[in-house]
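Read the single chain below, which is given as structure tokens and is the form predicted on its own.
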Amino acid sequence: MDSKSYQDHFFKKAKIEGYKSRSAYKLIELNEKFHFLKNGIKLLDVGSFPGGWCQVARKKIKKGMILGIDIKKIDSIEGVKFIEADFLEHNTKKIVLDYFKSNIDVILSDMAPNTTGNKSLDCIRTNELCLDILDFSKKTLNKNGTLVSKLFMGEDFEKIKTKAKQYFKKIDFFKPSSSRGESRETYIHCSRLCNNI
């Protein structure tokens, strides 16, 4: 099966299985590898449009709290709270903290800026979002919590890796097979905050 056919396979599979996007399979693969979606947890999904990751999370988390944030409006999913807002704004982060009222167990980010066509610039902008999520997670995750975030291989990769190692005891990188083959995207999985932060 060539690369294009393989990607079409995930698109068709999402339609058949009722997922809002083919990217749902990225989260399924990530969870199969790292096992962070558990019943009863508090989960934040940043950059959640169109809602495929929240659908996957909802299937795993029957009891718990799931909050999705995106600047685009997302159609409702039972058991999931959505906020239409810019995560980078201070007030949005305050809303998140007020909603959970205590530390979060899992933070997911598939967030990416609107593409410019300039691959180098798009890489930098996406990785800046990842760095912002890292800083936020340091302040809000449970000590044994998990962060999963998209990043691009390229500029700022080493900066992300260095910061993640400062904040977390365990970090891994993983590119799901459902990611487009030509894409430079990969995902960082971070767990167990360091005691000295």
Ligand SMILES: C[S@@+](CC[C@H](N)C(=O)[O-])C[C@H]1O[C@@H](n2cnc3c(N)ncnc32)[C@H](O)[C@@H]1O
Contents of the next structure:
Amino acid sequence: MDSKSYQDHFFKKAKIEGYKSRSAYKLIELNEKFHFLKNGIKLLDVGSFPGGWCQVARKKIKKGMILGIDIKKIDSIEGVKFIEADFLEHNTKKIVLDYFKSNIDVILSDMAPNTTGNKSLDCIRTNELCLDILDFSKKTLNKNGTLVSKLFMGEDFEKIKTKAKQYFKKIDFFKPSSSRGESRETYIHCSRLCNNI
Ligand SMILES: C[S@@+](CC[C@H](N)C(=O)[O-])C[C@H]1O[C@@H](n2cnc3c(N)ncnc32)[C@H](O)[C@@H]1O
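For comparison with the form predicted on its own, please write out the form predicted in complex with the ligand.
Then the entire complex follows, led off by the chain already shown.
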């Protein structure tokens, strides 16, 4: 299958299976590899529009808390709370902390800015979001919590890797097969916060 047919395949599959986006399959693959979606957990999904990842999370988390955040308005999903806000703003982070009231078990970020067509700039802007979520996770995750974040291979990749290694005992990179082959997108999975931070 060529890359285009492959994407069409996931697009059609999402329509048939009732997912709001084909991105849903990326989270399914990530969870099949790392097993972080568990019933009863507190989960934050940042950059969640149109809601595919929240749908996948909700299937696994019947009891627990799921909070989705995006700049864009998201149609409701039963069992998921949404906030329409810019995650980079300090006040949004405060709202998140007030909502969960204690540490979070899993933080997901599929955040991506609107593409400009300038590959280098798009890479820098996406990776800035990844660096931001790494800092937020360090402060708010449970010691045994998990962070999964999108990033782009390119500028700032080494910076992300260094920071992640500073904060977490275990880090892995994984590109789901449902992520376009030609895209520089990949995901970092971080677990077990270091004690000394
Ligand atoms: C690839 S989409 C996410 C798809 C989603 N995971 C799903 O399964 O449907 C990336 C999203 O990140 C959001 N985003 C980008 N920057 C953001 C920010 N600073 N705060 C909140 N959301 C942001 C965009 O609005 C966009 O909807």
